[in-house]
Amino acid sequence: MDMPGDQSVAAKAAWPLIWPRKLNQIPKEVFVSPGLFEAELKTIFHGDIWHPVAHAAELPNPGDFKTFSLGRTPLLITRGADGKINVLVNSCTHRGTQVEMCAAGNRKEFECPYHRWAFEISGELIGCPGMSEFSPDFDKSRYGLARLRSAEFLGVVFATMGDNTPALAQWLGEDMIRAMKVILGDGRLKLLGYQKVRYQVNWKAYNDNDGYHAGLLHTAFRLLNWQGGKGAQFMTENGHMSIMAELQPLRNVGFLKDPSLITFKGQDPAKRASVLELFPIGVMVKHLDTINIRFAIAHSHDCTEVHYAYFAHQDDDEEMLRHRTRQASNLLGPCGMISMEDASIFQRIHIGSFSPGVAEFQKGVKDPYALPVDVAQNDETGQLPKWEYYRRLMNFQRAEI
């Protein structure tokens, strides 16, 4: 794909930030500024990259929806009478009012509350009030709901706001396909339900995910000796990863009372975890039987919004689906049993950032000037990649000495 460059003449201006010259220090800056967000809402959230917005299960009927957000700009994601999933802009054409509120549901059609203009389900005006004595110009035609470029993989549905965004395929690549359909499989799957939290974090903070901290930060892994096996990490130019790791067999010393909690049904000991992150936030992850897809929203420079979103496979019988069901919150939620700790580690991070200097990434790094290549399961490094694309991408250049 190529780089924006000298495009991003905005998040030039708007924040003239001297980046280190070694590829693993982080100016701490670009966490905690709300200038710099501002930037990066014109320059990622509505410019040329793809946004994981929903699966094709949670809107499984005509008329069914979801309300979801890109940056600031309110979205409406339907599934119309056709069977096509709709990406729409949540604003009414006329005075700009939201037109859905509600996170959730069923409809024969939208209407804005304001003035009561009337939509179709996939998004065309249907009428309004007083039309004849509209201005002589007006079409209705041309008053449906602002549609986002949308695509479709394994049942994920993609948006994007920019205007030459490349293909999903080549967006996305053959190794984070692949990682994909590690964790959701043939894509036809079934929603179980949310859990939705808003952490004090800057949104790359949140997405700054490394297999460093696992065994050392969440507790439930020490506990039950869920200790790697092997495994690797695979990164792309435009700032995906994928960590694919291979557990030992977990061990109970009494720490549940009931460990069919923590039981693998799947059938490949390789595919018992994995998590993808697709940048700029979109995460998913399969971890044991659990497969969790994480819809994320950059609200501003302090606050990230999480749709914890659980799945079961459409082929489950009821002992699968109830067990799915068991494992996916306890197992991955905000107040998981292995994420718990995520939370309050978000915010200390916030905290810590308005402090000067770097952050710094080490284990792993075998040259601070060069790109690693080969990235270990617990090693830290698979992260830089993204940290370039991010720089490039918002023009930052490094400093000279």
Second form
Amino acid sequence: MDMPGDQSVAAKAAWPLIWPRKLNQIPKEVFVSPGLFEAELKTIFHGDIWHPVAHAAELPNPGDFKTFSLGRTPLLITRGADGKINVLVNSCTHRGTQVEMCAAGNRKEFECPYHRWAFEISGELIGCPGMSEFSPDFDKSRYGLARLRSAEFLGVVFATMGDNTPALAQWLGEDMIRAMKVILGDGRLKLLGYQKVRYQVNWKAYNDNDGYHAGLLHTAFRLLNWQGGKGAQFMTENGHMSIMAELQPLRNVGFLKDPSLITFKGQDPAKRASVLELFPIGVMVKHLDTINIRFAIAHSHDCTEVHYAYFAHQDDDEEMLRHRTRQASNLLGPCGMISMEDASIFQRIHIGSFSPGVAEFQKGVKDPYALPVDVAQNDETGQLPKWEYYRRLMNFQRAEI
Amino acid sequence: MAVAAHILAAVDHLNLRYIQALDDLSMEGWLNSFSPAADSAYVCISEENDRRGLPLALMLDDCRARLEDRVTFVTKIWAGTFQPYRTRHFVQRLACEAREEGLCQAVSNFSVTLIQEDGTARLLTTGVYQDVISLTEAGAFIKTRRAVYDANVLPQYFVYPI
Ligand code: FES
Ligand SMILES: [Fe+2]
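What does the same protein look like in the form predicted together with its partner chain, given that the last one was the form predicted alone?
Then the entire complex follows, led off by the chain already shown.
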């Protein structure tokens, strides 16, 4: 596994914290430290890791763009005239002005307002006023918008700022590739829309979503008799995890007057629910007929912004499109029937974490000094390999005793 | 077409009942602002989705059954799990036009202030209500309300409709 070297030293210097010897204990300080966040920006968000930043279905036509952020780095993601997707830095190569301000749109070219340098949709510099008076070594071809290395799988666009990030397929691993196929099918999707929200929470708590809480925090899960627990969790040593849940067939116990919210029209009942959490904060979910990619931005140690993007499949008929829209709107987002409580917990974890001691993981722990091997659907141990990866990445030393 | 003063008064009264119910955290009162017809509807959607023609909403209650289910979400399913908050809604009618018999169409601005447990207030969002209103002997009721909110990114999660 690639472990970035020099940045971790910076992390250690910024935060001389000693990690508990037990693998199921996480020091709460890691959720509330502004200094640690700066080190995480370097090592994780700008390091040798892939980050999902868009899906091709968000930019169906040449000239389409969306803006996003990787940590604090502003991105401009575009579909060029050649149909290819470009992940660019949204900063003019002249004096650094933000080039595009809109969340999304379609343009023929980008023009920086400050001195009117113009850029192709794919990022190349077209021209600059007064160029004949520029320095003798000015070479227009070297002043396109900075480009991040990017790769696509099932339409999901991943980007990285690291120089030594492994190939995407290797970074994802077989289990996560399988989970992505369950969630996104063949990846030929159609965008239904967004729910965008900011949570006052550290990104690590946002993405610490365990299998244990589902039937406990979420009353709707209980009402629907969905805590069955026959599914499994899969983890990779580079911090990813997926939950393949096996939900019982739907039993509307009468508390919903409109059961279409929980109707499953898809084909394969084994694929009713899966969650994929890619390190550090990429989340994809399929629940019933809802297909959801959560593009998240770690703004600071105490603010995580999430763009819940929902999709249909390109082959859906009108009825299926409508069904997916109606289900997705009310089921899984920041005010969805079975997920609103998560949002509330995020903020309460953050408030509670300004306190000494550790966050404990217990459900499913067989040996506190070893990483779990088998993790059941309702265990919280699925988070532990991710925490161990994070600890090593940030170079925190474990206590001797 | 000019709208009679008593119709404008009925529409304003409806808007005030609606925001009063929400500020009182009364989901029953909220539900009672809507027409009892099976196709009465409430859609709360971001300005971005609305402008781009993306159908996905934050709350998509496109029939009476879903309005009633929303009351169940807030009062039964989510009870005890969210951080309590109150709101102050402000509403201002911008336009009102008569439609076929017994119906009118109205547009109003709204702004919603969120008040936390300690009394701190901050803006949750602003937006526009686009309504079809049913006028009856018993008063005005919402047939369909589309609440288009301005915040591109909401400053926090929602529990109550706006
Ligand atoms: S900063 Fe962009 S043109 Fe000068
Ligand atoms: Fe949850």
